[in-house]
Amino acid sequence: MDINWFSADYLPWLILFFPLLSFLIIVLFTTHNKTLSGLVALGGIGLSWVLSMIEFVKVVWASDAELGHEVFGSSFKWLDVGLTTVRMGVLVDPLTAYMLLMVPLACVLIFVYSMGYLRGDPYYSRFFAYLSLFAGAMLTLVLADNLLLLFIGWEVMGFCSYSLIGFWFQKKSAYEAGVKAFMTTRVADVLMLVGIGYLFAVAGTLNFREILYNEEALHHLLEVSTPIIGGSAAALIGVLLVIGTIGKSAQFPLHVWLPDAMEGPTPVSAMIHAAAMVSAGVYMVIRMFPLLSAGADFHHGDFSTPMVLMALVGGTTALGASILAVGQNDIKRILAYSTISQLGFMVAALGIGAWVAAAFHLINHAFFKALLFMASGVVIHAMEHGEHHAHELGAHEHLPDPPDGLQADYVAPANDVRRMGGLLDRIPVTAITMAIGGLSLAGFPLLTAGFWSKDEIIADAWHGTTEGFPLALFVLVMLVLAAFLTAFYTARMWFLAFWGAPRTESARYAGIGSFRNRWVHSRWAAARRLEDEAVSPQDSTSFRLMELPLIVLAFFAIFAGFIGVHEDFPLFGLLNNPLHHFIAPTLLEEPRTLALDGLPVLVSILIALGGLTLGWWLYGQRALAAEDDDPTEQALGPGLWTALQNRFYFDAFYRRYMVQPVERFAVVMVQAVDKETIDGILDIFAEIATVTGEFFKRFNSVVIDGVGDGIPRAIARGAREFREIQSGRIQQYLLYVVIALLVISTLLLYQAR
């Protein structure tokens, strides 16, 4: 076979290879050298990013093939299974190429950020080893040409998320969160694996092109009926695959693991929420959409079972998570619930057939959510340094000791937005870039990426509603309410963190990075009349490494959305919606473009501005002082506020009615099976063995040792007795002679008789 590694067919192998190679090099050779480990990891993902860009250029502009109908890729024979052969390979179609624009770039920025964030951590090398494996697994999943290889990448990511969420394993809450994430996602993964196995049994292949781009194969899956739910095999398989996404992308009711995943380092949060893990779940259902929608005619209101499931779960998740985000005070948990909500937008969009809109929002969300998470990491770093600096200046604040394990309503002091305030003056770069990310998340009209993709989803739901589809109406109502709350809690988070005066000594002395030292200190600080003692000495290298990715991501949080603007939109549509035309050939039947409707655009603008205005009205026009109560808490009342902070008691419910019964069952099983049955049987065997051993011990002692040792002892005793005959006394010898003569004479007389 003639292999050219730099052709568009084979280059994808190198893209996923280098991060995996970095993992091996760090684990085997550079563990004790932190700097080298970081550089190896960055070099690996950097090469993948460069090769991804080359691949993208090759497949889009340097090829005469019509991408979609003709794809790039290669495969090799892996194993024989009965009458068929399983092949492993890579595939680059429009959807893959689109993902290659985001995943490696986001990973590179997260790696750079991590080099500053984890600077000085004793487990620095281990962190970059896991992070490299995480990135390699996500690229494997994206480039896979079949469902089995996708699932392998899927599971490796599950292991990496477990290891990285519990990275600071000395904290009980961290390793508990890692276990919780691992076990919760395993529940869904098992059902997803059943679906994959059933698909292989029915279709005889797991190759995407042979199933998803093959009308005959899809028709066959529709014709095969299944007795379990009375529908087609396609419907059952689709439902099982969607359940896999519900676990991976933390959708209702398996959403409980993602907020606790914030126990991991912030770069891990950015990785999970933007470039891997939860994005993988949505990517999988986008990839498998032809199967999930098989038999449906959603343009006329006929939705398949998996689509209905996605619409109901996605819509419920989008609204429910946005409600929970309103009641959070931990800056990372606000963003975590935001991620769950935004993923619900995408899943719900797929449920009503808005395939392009879901893919569009997936990429935009990755950019602005990575930005928001990394900015929150800078905020937390600054607050921690502020606390230390305040302590050095004698302004120490009494902080409660952290709990020993996971607690739903616990907020670490450095993460608590109520303890912040005034950080705009302390970390202005972070404040400005986080404002850009927040506006994009809120869907600020026309100028942010999040507006265009969110508007696309709402436009599809609006169109379905006008056609009289109840499912589209449900999705529209849920997403509109969720979008309003998203804008509100984003404004609340930003104003509480950055606006007004510092509400604590930690915020007053919060760290200021390199940017301030060069420019802000001379201009911004003078303009704001900051006090010199409010400057906290910082590691400028760390902050430089952390701020640079924020600036790059802020650019994409604004401009990434312009590639998907409707071609009829005034002024902004001049690009002619290149995204739609590029990725549409991924599907066998290209999705249609809806006519531009001004009403859903107006609705998107009103809900975004409405939520932001409400947030500004409550928290911006008069900044919250340290002694003020939270307006949202006052408006909701203590009961509802406590319920929000305790996540509507879902965790407590699961703990009480699922985890604890299983634990009690496990204790009973341990007692009944292990202690009484298995241990009892083993005790009987032990008793039998003991008795048998004692018998052989005695047999050995009495018979073997008795005979073996008794004969020589008897001979020795006889020899000693016989030796007494030789005493040297003549009288005794004569006596023996007389006795012998008497005996002999007696015998002779006896014989002669």
Partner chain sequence: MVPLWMFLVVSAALFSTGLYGVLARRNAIAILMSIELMLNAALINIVAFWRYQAPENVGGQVFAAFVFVVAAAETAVGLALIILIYRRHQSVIAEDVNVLKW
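Numbering follows the first chain given and starts at 1. This structure is a prediction, so every number in the text was calculated from the model and none was measured. The term rigid core refers to the most C-alpha atoms you can superpose between the two forms while keeping them within 1.5 Å. Compared with the form predicted together with its partner chain:
- Superposition of the core reveals a Cα shift of 2 Å or more for residue 727 between the two forms.
- Positional change of residue 736 between the two forms reaches 2 Å or more at the C-alpha, relative to the superposed core.
- With the core held fixed between the two forms, residue 53 has its Cα displaced by under 2 Å.
Would you mind giving the form predicted together with its partner chain, to go alongside the form predicted on its own above?
Single chain only below; no partners, no other molecules.
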């Protein structure tokens, strides 16, 4: 077969191939060379990125002429299953191309950042191997042309997240978090797999084109009736798939794993929260949207069961997680809850049919959340640095020992925003880029990416509400409240970390000291009379590697939003909403463009500014001093505050009513089934075997050895005696001869008679 690997049909194979290849190379060959491993990983993902860009350009060029419901892709026969054949392949439609714009780029930046963040880690090579596999799996998932290959990527990512969250496995909390993430997502994955299996049973194929681009197939799925959930196969499958997403994207009530996933290295958090894993969950529902919305006429208030489920779960998650984010003191946990909340936005958007808005927010969120996570990693590094420095200078702080396992309200000292303050002077580049990311997350009007996509979602919900759909009203209320809280906790986090005077010695000596930073720092230090600090050249390199991606991502956190601005929007609408026109043909029925309505835009501007202002009023106007209590804590009262810090006791609840019963059950089962029944039976077998063995041993030593050894022993003894005969004395020999002759002749004599 003649394959041109650089045609748009075959190029996707190469895109997903290189990170997987670098995984193999690192694992098999370069484990002992850290620098080389890092470079191999970066090379693999870099190649993928370049190829993705080429593919993207090809798709854009083709999109008018060739691409409608036609897509790029190729497949090969994978296995015969009786009546039908399963084919594996890749597919690039506008949605995929759109994802290719973000995933490899974010991965490249995360890889570069990791090279700095993990410098000197003993398992550096292994980290990059896993990270490459993670990226490869995500690309596989994005490029898959069928649900099975998508699920394979999905599961490989589950494994990668497990091994990367538990990467610092010496820490009990880290490996417990890894197990928690793995087990929690597995619960959902099993149900999703059931859905996939059922889909295959009903539709006879898992290929996207044959199901999602095929009205007959969707119609068939609607007509097959099932006894549960909505009555049609499509609804049941849709619900099961949405459950998969609930696990993967950490939606309520399976959200508990994501905050704990912060135990992994920060680049992993960025990877999980931005480029892979949780994005995969949302990507899957975006991809499967035609199936999920099959039979629904959501423009007229008729929602399918999976959509209702998504709207309810997404709305609840968006608000619940943003409430929880307000009560966190761990900088990474604030961001983790923020991610859960933002994913809730996307899922809720899909629930009310705002497909383009969900996809738009997915990409924007990936950029600014990756930025925020990486910046928080720098902050943590800077705080650890400051702590060492403070120690060297003899300023001893008594830090509590970390608890043995995972505890909901435990915050590591270096992650604790209450212990920061004043970092703006110490790490200005990070502070500014993080401010940009934070503003984007909060949806600061007009200038940030987050605003445009969040606005789009709220506008869709608003539109539904005006048409009188209760579901849209629910989503609208939840999201507006969540958006307000988002702006508030973002401001709280930023002001607590960067504003005012340092509240601890660690924060006072915090610093990272890249060349660039030192230059800026000296200016700031001169102006603000800060003491200078010593920085080793190695630190300098590693922090430059960490800051570069921040700057690149800050760019995207601002400008990525302009691709999706509504056409009618004054000034910004001049770009003519390229996103909508680009990805709309992915769906069978192109999503319609809603008329621009001023009111929701105004609302979303007001809530963003309102939240930010409230944050500024509480934390920015007069910066918190070391001895002050948190204003939010005072406002909420101790009871609610403790509940927030304990995550509304979800984790405790699961531990008490799910994990512990299972553990107790397991203990009982071990005793009853394993120890007593199985071991008992085995003991009997063992006893029989021992007796038999003993018998054979005896038989062997007495009979077989007796005969076997006896024969040679007898021969040896005879030989020894015959040896005595040969004395070398001729006379003796002659005597024998004479005796023999006498004997023989005597015999002959007798015979003769």
